[in-house]
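Single chain ahead, written as structure tokens, the form predicted on its own.
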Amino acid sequence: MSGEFQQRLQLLHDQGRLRQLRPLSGRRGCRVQYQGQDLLNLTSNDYLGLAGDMALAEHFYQGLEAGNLLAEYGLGAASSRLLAGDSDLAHSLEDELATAYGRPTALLFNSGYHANIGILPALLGKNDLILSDKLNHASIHDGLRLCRATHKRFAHRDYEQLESFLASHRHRYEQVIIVSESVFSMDGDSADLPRLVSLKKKYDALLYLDEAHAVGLYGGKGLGKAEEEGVGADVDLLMGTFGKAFASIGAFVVCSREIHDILVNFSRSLIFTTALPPVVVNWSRHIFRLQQGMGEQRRHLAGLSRQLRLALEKQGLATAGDANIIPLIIGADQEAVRLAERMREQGFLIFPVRPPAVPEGTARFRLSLTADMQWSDLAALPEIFGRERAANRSGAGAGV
């Protein structure tokens, strides 16, 4: 058996797809140390630049007192929420989320992955249908596999195909739910939310929106694309994470009271896991309050992203999307690996994204900008990348 495992690993290595853990250290804002180098971190999801903010962390811990050590700064819940792991703190955060979104209720999950694998199987059964964007996150696809409902995937942002599915199949199912990310994590493009809302209303469907890569970055209070486009009230289940722009861990869904209660009773990824530690829930609440006033950081990041896209295009490099996530398609896996190594030598921490995370033949760099970066951090990147890619392709062509 060990020989079979070794063959599988060797095949991944030969394909340029062998994944390894890479410990980082010395985080200072948007910079980090890797293998002894001080690098600009272009791989993080710390979109608002909060995870590396030492002053912010120090301010949070100033609230630590003997009387609240376990209740608000404790390191373990030691039980699931449905046993002894629930807390007033968790309910306080859920109440603040529901109030901010103007929805009846909210429910915490331990991660976006827990939410996406636990929500659909809890809500839907064999007489129901799920229609999911083909480029939705892997956690959504895993949730589809765990669900007894029929599921179909429509081509990425192809709402004509989505409507054709609805027109052809809606009458055959008790419930139909449309599932989409708002900002897609590998392409940096966005769903057409008004169109999705229109289709859900026309065909009496539910809409499940994954805002993992949008919360903190869009809308007046940083609540996501649905807030920015004024459609939040029409989204039946809006999922957001704390593990990206909010610099914490965990996730939440805002929804109706009935959906909330169904999830509490049937969502296995909620029921059968230990609750988040009090210190994590407290930190998430702290960040959620603060980020609602971070409009300047959001504007800065949007402007920085536009500026880098324009500079890359001036170098003849094709980009896509319109978010702070800027994909640069490399193509071949091995080329992406070699080029990432060259960029690290030039001071940029970029890890290549390869299949199955992205479609075959589209290995890429996923440049992830954060609000604590300045243009001076990025100005040299477009020219260096263009030069290194040309040299990399020339060397590969020469058999190097």
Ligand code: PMP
The other form holds:
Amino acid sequence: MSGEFQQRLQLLHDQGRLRQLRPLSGRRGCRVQYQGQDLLNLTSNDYLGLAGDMALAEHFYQGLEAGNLLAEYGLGAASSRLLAGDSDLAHSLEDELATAYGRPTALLFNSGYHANIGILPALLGKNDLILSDKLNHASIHDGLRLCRATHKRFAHRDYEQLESFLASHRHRYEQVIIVSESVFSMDGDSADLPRLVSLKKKYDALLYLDEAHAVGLYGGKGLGKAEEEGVGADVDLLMGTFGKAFASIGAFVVCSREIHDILVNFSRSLIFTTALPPVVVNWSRHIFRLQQGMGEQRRHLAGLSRQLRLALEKQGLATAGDANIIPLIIGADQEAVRLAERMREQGFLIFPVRPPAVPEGTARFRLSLTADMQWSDLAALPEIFGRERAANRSGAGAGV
Ligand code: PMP
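Can you give me the structure for the form predicted together with this ligand, which would complement the form predicted on its own we have just seen?
Below is the whole assembly, all chains and molecules, this chain first.
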């Protein structure tokens, strides 16, 4: 092996930043086995608790058989949607999405990553400007990099800075697009949607909202923050994923017919990849329908998140945001790695999130609560975390 590769890996290891794959097994709802231990899974995006719901899977399989779907569509799409990989199942899911969101069209992508790297380069060119929240997801940053438009990043949720960019630069560009997540996955906080909508209107810009961590969780029908705040009609591109609360894989964008057609013609991550298997599309449709009636699960999860935040604060631990994702900032990478190991020993599956996924010096735990958890699963966590953290710090000090 090249010495160069070895050096790079060693450096990551020494910095506490080596990423590794970690096979899990024995999944039962929100519990999972890792290295032979049964743990509460606090790192999953299965927010509605549907991915491990065996009764739901059983019901779906029966429907597949009854509808003869496997015989009719096979397992693999075997071609791009633009060639022979399209199916009426995909169109029917898109129609249902468009109807639910009250927007002209919807378009599926193979994942949220595909959507975010494929949308901006398709829509914008060298005379255009993208204004993006600094803490937007890596897939949005990658989309920016693939796009010929100029881009500027405003400080996280700093809408005054966003407005100053718009005021001083809008006139120099043909199109300007504002890009933001609605719920920020590493911080558990939310964008100010009415403010973004008023800025986009005032400066004649487009608004692109990534609702990856909000679909299934907010709004009467689980359509996301824009639904909850009644601003859906003013969001030009609303993106949601099927891979998190919807327990599937894939993503969608709801938008105007024109934007849809531009994406079909220019979005390389849609055109040059094999379409999702029809059976997966059908599962996404199944879940999308079901989740619209899951208000009870949404309320339960919101209550659980409030209760855990309060209990953590009682232990003197600072939390932020108000979503079901609760960030606990640890700071140094090595400390976060050691502490996560200790928490696993105590029965909690937690993996640390380190730079570059989050800013330098803010390595953290991202406690992700799911609707199939009960308070009894979480009650001991604040005290254990407080104790382990204190021990970890003094241990680290003594060792230096
Ligand atoms: N957007 C955001 C905000 C995300 O957090 C993620 C995944 N973590 C994605 C997009 C990518 O979605 P997917 O997992 O469906 O590729």
